[in-house]
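Let's start with one chain on its own, the form predicted on its own, as structure tokens.
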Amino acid sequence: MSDALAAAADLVPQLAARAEEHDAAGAFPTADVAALSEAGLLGLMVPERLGGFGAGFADYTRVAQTLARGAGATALVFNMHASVTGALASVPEDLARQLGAGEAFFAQRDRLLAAAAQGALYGVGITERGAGSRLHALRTTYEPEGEGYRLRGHKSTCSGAGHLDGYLVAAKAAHAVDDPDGPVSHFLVPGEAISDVEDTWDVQGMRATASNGFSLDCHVGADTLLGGIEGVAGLLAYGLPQWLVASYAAVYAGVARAAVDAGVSHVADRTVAGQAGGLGQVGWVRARLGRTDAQAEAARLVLEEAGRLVDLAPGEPTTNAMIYRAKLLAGDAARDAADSVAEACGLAALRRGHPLERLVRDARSGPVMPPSSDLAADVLATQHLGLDPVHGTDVRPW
């Protein structure tokens, strides 16, 4: 997997060079995605037999962290794509068959993955107003229609909306939309079926993800139902949460490290009147850099362990606990590191165009990106207390 990681590292300078322009315009990073495709990284999670790198989850976390050191928003778009391809490629075949997947699913899966290796870009449409990413509260519905399904609803945010070849849409069975325990399913909807994209993404950070909302009222074929099985979305969210949780952690662990790097660069170059040796000679400034370095490295190490466990023992309670620890620590580390380093570097670091100014804004998304830091912490405590994660508390994580 060293080839994929080296390819990601080679892209960092050009991603960083374009990041300011993409951020200022709130523009989808088309050139960055093209570079990812050319480097073969859209096929990172695709098996080698289908033209990809055949990466595992730990490999993904290293690549995503690296990309985030160049441009956090581009890494987040990449994360959404990898969440789709990674989930398709990594669900064990015997588990899929036990759940009822037939040969048609495996053929469709291989077509989708092969297309990714050739440059197809996928994204995730889960989040809705009033529900967030909590699957049990979704209002987007599906129901049988002809030889397929009718999907109706609205998604408030979807990274890359309007630029994707396929959308992984979570929807609830229409007959049970008001039932918190009603079945929720995933559909991989072709890009051309999503025509009503709204220009609504005007936010503080991660602006270049172009995470606009969209409405849908379309008929899709039976083969778009992932696995050919209804109602497994919640099961996967609770049982195999890596692509809904720790995949984001990889992006924000990279943003945390980028903030430390930007701070070191600023301090090394900054002179202060009357202070021999410049800003780096100020003890409390150095202490800020040292503390944030430790935070960023701690987040990386926990994420590394989560990635190792996902590849070794997916779905185990110890694995899932580490997944939530990784998300909690990475989100908080990104926010705290960017804030602390920018404060130490002074007003110049908060001027538009300075890398730290953008990183401060991008990093603020880390603790609120689902699951939020508070929710991740609650999941960990729920597990330690031996409570039922679905019905045993006042909050459902999904």
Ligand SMILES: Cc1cc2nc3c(=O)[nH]c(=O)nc-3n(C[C@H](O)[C@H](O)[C@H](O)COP(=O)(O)OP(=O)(O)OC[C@H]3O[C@@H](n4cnc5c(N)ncnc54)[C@H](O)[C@@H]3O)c2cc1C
Contents of the next structure:
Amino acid sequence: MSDALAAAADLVPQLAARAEEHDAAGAFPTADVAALSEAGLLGLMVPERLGGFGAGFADYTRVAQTLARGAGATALVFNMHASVTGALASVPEDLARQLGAGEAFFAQRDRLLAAAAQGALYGVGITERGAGSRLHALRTTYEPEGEGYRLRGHKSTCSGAGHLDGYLVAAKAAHAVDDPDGPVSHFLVPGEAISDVEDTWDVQGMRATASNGFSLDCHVGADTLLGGIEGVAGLLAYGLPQWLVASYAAVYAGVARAAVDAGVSHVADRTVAGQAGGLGQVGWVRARLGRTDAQAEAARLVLEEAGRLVDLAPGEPTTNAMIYRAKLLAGDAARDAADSVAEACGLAALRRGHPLERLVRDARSGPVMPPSSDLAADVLATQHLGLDPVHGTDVRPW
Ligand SMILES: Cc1cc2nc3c(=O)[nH]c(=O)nc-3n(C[C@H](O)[C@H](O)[C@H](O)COP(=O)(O)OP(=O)(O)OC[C@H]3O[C@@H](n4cnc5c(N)ncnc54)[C@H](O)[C@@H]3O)c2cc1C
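For comparison with the form predicted on its own, would you give the structure of this protein in the form predicted in complex with this ligand?
And the full complex, kicking off with our chain again.
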């Protein structure tokens, strides 16, 4: 696995060199994805027997953090791809068979994973206007049609939409769309089935994720139903939330560290008021660097522990609590570190073209991406209070 991490570290300078241009144009980072593919990293989560690295969750968190130190948006696109391939690769085979998954599902899974190792890129389409990422409130539906299903709906936000070879689409059973407890399933929809990608992504930060919306009204085969059974989306969200929750934490822990690095490099070079030794001679500037270093490292360590627990004991309550802590701490650390360091560096860090100017904007999405920091805190408190995670409070997290 050190090979994958070393490959990611090698890519950081070129991702950083292209980040400003991609950010300014809000352009999908095609060259970065090609470099990830060439380094074999699109196969990070793919088992070795299918041509990948066969990585675990902890490995993923280290690779994604490293990429985020070069370009947060590219790391986020990578995160969506790793979430799809990682979830696919880790479907417990015995359990899936017991629940009714047939050979067609496993053959399709292996095809998709092998294609990823060869450079196919996947993304995730959950979010909808009016529902956010709350699965129970989605309005995209599926219903049986012939040998497979018909999917209909609209997704408002999908990183890389229009550039993807496949989409993990969350949809509700059409017969239960108004029932908050109705089954929500995941479908692996081929890229060519997605129509009407909208050019609507014009946001403050993470601009190069090109997270545009799209519509779908298509027939998909029965083998595209993730796990081969209905209702998997809800089961994963509540039972095995690593790919829905802590995968983002890895990106934002990397963004937090990138902000500290950018601050250190600015402070070391900057002369202020003709003072010898530069900005680093100012005590409160050093204190901000020290505080944000501690915050970024704390987020990394909690994420590392979450990764260790996911690989060791997936689905355990202690594991899931660590996953939510990691997301909360990483999102907040990124926002706070970028803000604080930029303020310490002064106007230069607010000018377009300065890495901190982009990092401040990119980091702002950390606490917003699902689960938001507030929601993650609520999930943790709900667990401590011994309340039912779905119906026990006025907030249903997923
Ligand atoms: C850079 C970026 C990339 C993205 N890429 C993708 C992608 O590839 N695929 C995808 O599907 N989505 C993607 N998203 C969308 C992301 O998942 C949404 O931001 C997320 O679903 C939250 O939706 P929302 O922002 O509309 O806010 P909401 O979820 O509506 O949240 C708004 C407010 O409501 C609060 N809240 C959250 N949950 C609840 C609840 N259950 N009850 C009450 N209040 C609640 C929040 O804390 C927040 O304060 C991306 C977003 C960003 C910023």
